[in-house]
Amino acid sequence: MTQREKTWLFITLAILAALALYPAFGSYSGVSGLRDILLFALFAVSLDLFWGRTGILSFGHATFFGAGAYGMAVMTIHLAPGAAWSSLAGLAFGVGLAGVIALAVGYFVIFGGVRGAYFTIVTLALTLIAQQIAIGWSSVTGGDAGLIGVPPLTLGLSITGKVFYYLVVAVLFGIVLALWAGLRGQRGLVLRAIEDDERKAQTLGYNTPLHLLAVFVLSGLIAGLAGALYVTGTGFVAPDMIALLLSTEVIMWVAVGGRGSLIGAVAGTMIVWRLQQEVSTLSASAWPLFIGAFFLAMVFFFPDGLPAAAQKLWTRWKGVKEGGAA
C-alpha cells in the first residue's frame, strides 16, 4: 500500500467515524439532511468511478440518478402500491432501469469510438432528452409536478430515521471500500493504461471498449441506487432530479474532492453542500452564479481538488520546516 493510499484510507475511516457519531448529538432534521447529502455523495462516487478512473467526462449522470428515482417512484406508486415487496421491487426496477440505459447508450457510444469532448456532448444530450421525457410523459412521471407519495424504504420493516441514516452510511462506505479494493489490482491498472493511452492498451491485447463499458454500466447502476434510495427518504421525485443542473453539480462535487480518489467525491459533496447552505442563507438566487464562479476557480487554481491542494501545502510547509531546522 502506497503512502497516498494510506492517507486516503485514513481520511475514509475518519469521515466514517465522524458520520457514525453524528446522530448522537445531531437533531432529527440534521440527521435527515446529512442522509440526503450522503446519497448525493454516493451519486458523486458513481461519477468519480468513471471520470476519475478513465479520464472521460460524463455530463449525463443525472440521467441514471433520475432513472433510479423515477423507477422507485413508479413501482411503489403506480405498479405495486402498498405491497410488502414494493420497496425491493422498486430498488430492482430503478437500479435496473439505470443500468439498462447505461448499457444501451454506452454500447453504441463507446464501441462507436466516441471519446473526449464528443462523449461529453453526447451524454449532455442524454440528460436533456431524459428530462424532456420526465416532463412530457405526465401520465407516468407526473410531468412538471413529479410524483408525490413515495413510501419509506421497507425491508420487512419500515426503515426510517436513524436506522435509514446508518443504512445509507453503510451502503456508501461499503461501495467506496469495495471499489477501492477492486481497483487496486489489474482492473485498476488497465483503466489507468486506457486513460494514459487507449491505443497502446489495445496493442497489449486489452479490449478497451469492453472495459470502459463495464465501468460505465457499473457507474450507472450505483447512480441509480443513489436515486432510488434518495426518493424513499424525501417521498417525492421531480424533473429536477434528472436535470442538467444536477449533472453539472455532481461534476463540481467530484472536482472539489479530487477525481480518482473515490472518498474525495464524498468530501467534495459535503464541502459544496455546506457552501450552498451558507450562500443560500444570504441569497437563494445567488447559488447558480456562485457555483459557476466556484467551478472556474477550481479549474484554474485547484485542478486536482481541495484535498490534493491541502496535501501539497502541508508537504511544502513540512519541507520548509525541516529545512529550517537543518
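Positions refer to the first chain, counted from 1. These numbers were taken from a predicted model, which means no experiment stands behind them. Superpose the two forms; the largest set of C-alphas matching within 1.5 Å is the rigid core. What changes on going to the form predicted in complex with the partner chain:
- Once both forms are fitted on their core, the CA shift for Trp273 between these two forms remains under 2 Å.
- Taking the rigid core as fixed, one finds a CA shift for Leu289 smaller than 2 Å between these two forms.
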Second form
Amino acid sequence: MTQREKTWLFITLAILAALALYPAFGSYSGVSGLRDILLFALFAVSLDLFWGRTGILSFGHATFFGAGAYGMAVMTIHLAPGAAWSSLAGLAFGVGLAGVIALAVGYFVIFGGVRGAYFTIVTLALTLIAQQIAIGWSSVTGGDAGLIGVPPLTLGLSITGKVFYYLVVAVLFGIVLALWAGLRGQRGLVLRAIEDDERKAQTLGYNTPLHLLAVFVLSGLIAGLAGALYVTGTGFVAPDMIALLLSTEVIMWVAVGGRGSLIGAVAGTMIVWRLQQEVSTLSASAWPLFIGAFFLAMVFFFPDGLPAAAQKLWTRWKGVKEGGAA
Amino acid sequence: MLDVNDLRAGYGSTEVLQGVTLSVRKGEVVSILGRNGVGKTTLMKALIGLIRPWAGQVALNGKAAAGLPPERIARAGLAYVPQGRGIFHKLSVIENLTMGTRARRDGSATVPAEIFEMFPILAERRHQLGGTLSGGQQQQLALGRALASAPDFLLLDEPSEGIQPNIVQMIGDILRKLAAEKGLGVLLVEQNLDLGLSAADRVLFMEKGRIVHESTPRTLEEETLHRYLAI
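Structure of the form predicted in complex with the partner chain, given the form predicted on its own:
What follows is the whole complex; the chain from before opens it.
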C-alpha cells in the first residue's frame, strides 16, 4: 500500500468513525437530516465514480437518482401497496430502472463515440427529458405535486430512526470501500489511461467503450440506490429529485471535495450542505446565486476541484517561500 | 505475414490512400519513405483501425483485419507506436508498460523482463510519470510498451522524430535484433533517412497515396532518393 493510499484509508475511516458516533450526541432531527445528506453523498460518489475516474462529465445524473426515487415510490404506492415485500420490490424496481436507463442511453452515446462537452450536453438533455416525464405523466408520477406516502424501508421489519441511519452509513462506506478496492488494480489503471487518451488505450487492445459503459451503468445503479433509499426516509417523491438543479448541485459536491477520490465526494457533499444552511438563513434567493457564481469560478479557476487547486497554490507558495522557481 | 492490398482511406471526401499495396514478412524490416503529406501516417492509422478503410484488404497472418476496431486488430498481433510516441503522460513507466500487456495472446499481465534488458532506463525510472521523461526515454517507453504485447508485427510512425542520434541508432539495432531473433515484422515510416535505410531490409517509396517504388538499401541509387524525397 502506498503512502497516498494509507492517507486515503485513514481519512475514510476517520469520517466513518465520526459518523458512527454522531447519533450518541445528535438530536433525532439531526440524525435524520444527516442521513439524507449521506444519501446525497452516495449520489455524489456515483457521479465521482464516472466523472472522477474517466474524466467525462455527466450533467444528467439526477436522472438516475430520480429514477430510483420514482421507481421506489411508484412501486410502493401504486403497484404493491402494503405488501410485506413492497420495499424490496421498490428497491429492485428503482435501481433497475436507473440501470436500464443508464444502459440504454449509455450504449448509444458511448458506442456512438460521443465524448467531452458533447457527452455533457447530451446528458443534460437527458435530465430535462426525465424531468418533463416526471411532471407530465401525472397519473403515475403525481405531476408537479409528486407522490406522498412512500412507506419507510421494510426489510422484514420496518427500518427507521437510528437503524436506518446506520444502514445508510454502512451502505455508503461499503460502496466507497468496495469501489476503492475494485479500482486499485488493472481496471482502475485502464480507466486512468482512458482519461489520459482513449484512442491510445484502444490501440493497445482495450475495448474502451465497453469499459466506459460498464462504469456508467454501475454509476447509474448507485445513483438509483441513493434515490430509492432517500424517498423511504422523506416519505414523498417530487420532480425536484429528478431536476436539472440537482444534476448541477451534485457536480458542485464532487468538485468541492475533489474529483476522483470518492471519499472527497462524501466530504464535499457534507461541506456544501452546511454552507447551504448558512447561506439560506441570510436570504432565500442567495443560494441559487451562489451556485451560479461557484460554477463560473470552477470553470475558470479550478476545473479539477477545490483540493487540486489548493494543492497547486500550496506548492507554488512553498516554492516562493523557499526562494526557488515554482 | 502482413498483407495490404489496394487499401483506400481518407478524411471527409478526400481520398488520401489511393490504393496502397504492400506486404511485410515475419522477420523483415520494411521502411516507407516519402515527403510530408503523401499519406504515411494515414496508412499507419488505417492499418491499426483508427480510421476505417474505404476499400481494399488487410490480412494479418492470413486473417482479414480491415474494418475491425483497433482493439481487435491489436489483439490479433499488430502493435502500433504513433507519431509523437503516444505514451500516457499521467501514468508511471511501469503502468504504461502494463497497459501494453492487454493485447498479449498468452493472457499474461506481467511486463516481460526482456523489455527492461532492452531498455535499462525504463527499469531505472519505473515509478516516474511518463510525461516527465525526455523525448528519447519516451520513445523507448513507447517501443517497450508496444513490445510488451508480444506482437507479430510492429508499426512505427517516425520513431526518430526529435530524438538524439545515439537513441535512434539504438532503436535501429533493437529492431534488427528483434526481427532476426524473434521473427518480428516491422513496418517503419520515416523522413529520417539514417534510420529508414540502416534498419531496413526493403525500402518502399510513397507518393500521393500510393507505393510507387521499391528498393533495398544496398541497391538504392542517389537519383531515386532525390526523385521521391527532395523538396
